[in-house]
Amino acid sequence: MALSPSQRNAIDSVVLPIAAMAGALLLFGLFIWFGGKSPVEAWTLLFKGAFGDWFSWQNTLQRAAPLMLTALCVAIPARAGLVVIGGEGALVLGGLACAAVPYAFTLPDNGVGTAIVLAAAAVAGAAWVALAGVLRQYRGVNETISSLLLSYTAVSLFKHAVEGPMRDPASLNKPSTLSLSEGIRIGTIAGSDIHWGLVFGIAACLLLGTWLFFTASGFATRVVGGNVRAALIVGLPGHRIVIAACAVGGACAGLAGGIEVAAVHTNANASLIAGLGYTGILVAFVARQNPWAVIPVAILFGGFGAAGSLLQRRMDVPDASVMVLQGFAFLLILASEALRGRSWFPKRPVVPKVAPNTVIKANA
């Protein structure tokens, strides 16, 4: 029985990603094995550190918390048809933002006090994305490209504000602005270590995911995504929709950095560039721009993050080597859209069936 398109489509949207990982998970257990250590200890070693036991589990959803927002960040704008890899950007503005609300205003120290730090990187991150939108649709401009640049640049300006101007003039070795006060910052879920920015995540994740398959706007935005032409043709504001979806990508990786700082650093230092952004590129391609596939995709990769420091006790090898498996993932990943919509079976011949007896007369 021959699949449909969308069946077709649904097979591969499961098996490929399931595929590439299980590729990137051997690879690495061959790059583990050239350097000398076991591979199989390897594997263990890196699903027991992200998920053998409760404490592993609370170290994985801590580090998959800002990976679900800064997906979303190129999930969404892809659904428009673009690609932003601008995440990390719209990241550390941010945690700035969060940061540099107080010295302008004297904020009260309770949940409203946290509601207004995270509204100010919400909206730095989506004004900040937005701009690659504007360039893109206005400019022609490619936005991967710009979106690229404007991290680089986010990044030099953070620098900037927290080594000059912001600077607390008691961080000495590390540079860092002011921390946020006590009532400000963003507690734990009781019972354990785990910040409440994993609700923020995961509430994202699920609204957006509903907004875009279940709303007029949402489909719009797919149409728009899908094939631009069409979408004018019809009416649709091509130009709004596109900067509306970098914008609401732009605004959760602001958010991300805005929970990072009032919920793991307390202020805005260099430890909050820790390549987040970039990581949500990887989540977010796995999940094939999916809100709802973000949610266990990044807990896997939170869960790879976690492992490090378990494989560097136990096997002596570099925290970073995590990176190499996520390298590999990435890499089959885009491997693996060459595969797309193709049949791996294939068809027979149709052969006309001829009655008994009956004569076919070839043309002159």
The other form holds:
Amino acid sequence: MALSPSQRNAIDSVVLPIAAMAGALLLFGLFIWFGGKSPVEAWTLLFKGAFGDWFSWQNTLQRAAPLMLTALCVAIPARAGLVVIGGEGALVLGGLACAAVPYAFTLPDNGVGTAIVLAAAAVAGAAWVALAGVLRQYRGVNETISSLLLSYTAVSLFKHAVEGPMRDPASLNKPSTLSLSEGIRIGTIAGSDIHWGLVFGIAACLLLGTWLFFTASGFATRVVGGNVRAALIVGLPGHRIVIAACAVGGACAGLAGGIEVAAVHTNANASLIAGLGYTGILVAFVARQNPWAVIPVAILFGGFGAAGSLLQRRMDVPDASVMVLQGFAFLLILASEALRGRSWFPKRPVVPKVAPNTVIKANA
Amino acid sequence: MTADLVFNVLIAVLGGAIRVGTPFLMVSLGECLTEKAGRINLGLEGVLVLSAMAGFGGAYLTGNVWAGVLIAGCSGALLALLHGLVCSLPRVNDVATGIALMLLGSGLAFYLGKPLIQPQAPQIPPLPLGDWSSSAQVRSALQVNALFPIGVAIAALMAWGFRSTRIGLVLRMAGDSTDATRALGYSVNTIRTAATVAGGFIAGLGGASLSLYYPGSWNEGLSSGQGLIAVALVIFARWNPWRCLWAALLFGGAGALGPALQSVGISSGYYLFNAVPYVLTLAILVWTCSPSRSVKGMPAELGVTR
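Please give the other form, namely the form predicted in complex with the partner chain, since only the form predicted on its own has been shown so far.
Full assembly next; the chain just shown is listed first.
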């Protein structure tokens, strides 16, 4: 097979993740089977709950919206060479900022108000993740660890604010902030239960993909991620690019939190801490840090999330079963990297009849 | 009155340093062992959660707490083995694999541990080191987790092993130079995988300390990043087992601050005090790390502070 390296790479990028996902489903089936349940039923329910009918599609797309944005929080810094896994913290703070703005200012009860709260969410997320970038660039602190520590700190701040200074006294059993007013909330797309956040997610993926692949600054970001020294030699501002990439990623995750608050929960409460940031890491890795590929992958994992509750109800398995599936998927996707670029059908090695250096003596 | 209050908080923090610090100690020793061989295992967070569940389940089912501790260690070693094997494949990033294991370990623990949230398992017996004192606070503070001296022993063993045994030398060589290891005919992957598995076992003991001593029950929020803090602690401790011990005690103390203040009636800002260990870790990382030099004592093949 004569394939150019780029064709080869493109095919690998599609075939390997699909094979790994199939392997993960197989392992998950085995796991369910060891627990004394029917794997076939589990697979069927996974499909039904995710993509079986219009109702489950709507559920899936609802859940895919924040995943697209939190995946961008991993994918964009990754393109600049950083493994940032603190998207959860940026999301939580974004949600908090979105709920906090109406405490401080009187907002117009219309789309302008929505834009303001979402902007606050994006800024909060951007600042949080950019901090990890700054620490990495100026102090050499590993960004994977620092972003996760920041994430736990953000969750503590969130809980403190929601249970303390920002608590709505009327929220008795479940501490929450005041609800956003009707006009500020994000509504649903006409004829469905899907909120407009999905459009934000898709638009962000498309825009950032286009930026990454078709603009000069996007190219510069990829150069920094590919080889920092090369980037510095050609005079690219490496520090600024890395921090900006973190900020953009963080803004996306913050926006995800803002949308969850403005469209789903209508106030900030503990339901926001649902691990969407962590699933986003997985989505980004499966999409191989490609913003466009994030869209279908986020829909797939949104589907798994949607099917989880159906699985739990019908088969009486714990709700963590989706986490197990995701864990298998992540591990196999990473392991499949080892197969990248290998030929699928190993050719029989051509053994020269005579070693090239051998001097063949003429018959004396 | 205020002096009394401060004394009580200090005593509680001191006791908490040992109580809360034991899992930190175990995980950071496990990570230290793994990193000395040149591999990072961020998955120890997952190991901690899974082994806490397995240890609790083991102690509950067998009725013997030490069987539970052993099961915790073995389950940690198994999950770490997975990390070791996957990382041995070509072109597989160990940081990303660690994140995957974090997810898988938590998923497996939450899934299998669902029936364990209610029951009570036998607990690790405390060592009453404070019985000489007549003060109740001092006594309760010095009720030491029996795993703590085991941890100290492991730290001593590791420090001695790294310095003066053949295994320790080979391990350090694998961490410092892949080429030198190959040249002497050792398999780098085998050494690193073995170190990862042993590290997973030690970290698993930390998990047992969480579910079988303090807080002493199994629930899903049990670990909340403690495994990860321990990974950062190793950088702070400059890959030295003895320093891991002091670092773990420092962090145990920081982690005990919130509960200690709550016990004397200061409960406002409870969640902010919970954030202290994370912020402290970050501050220490900022202080220890520097972009211009690699941290002193770091195994050369390691990428975590690059």
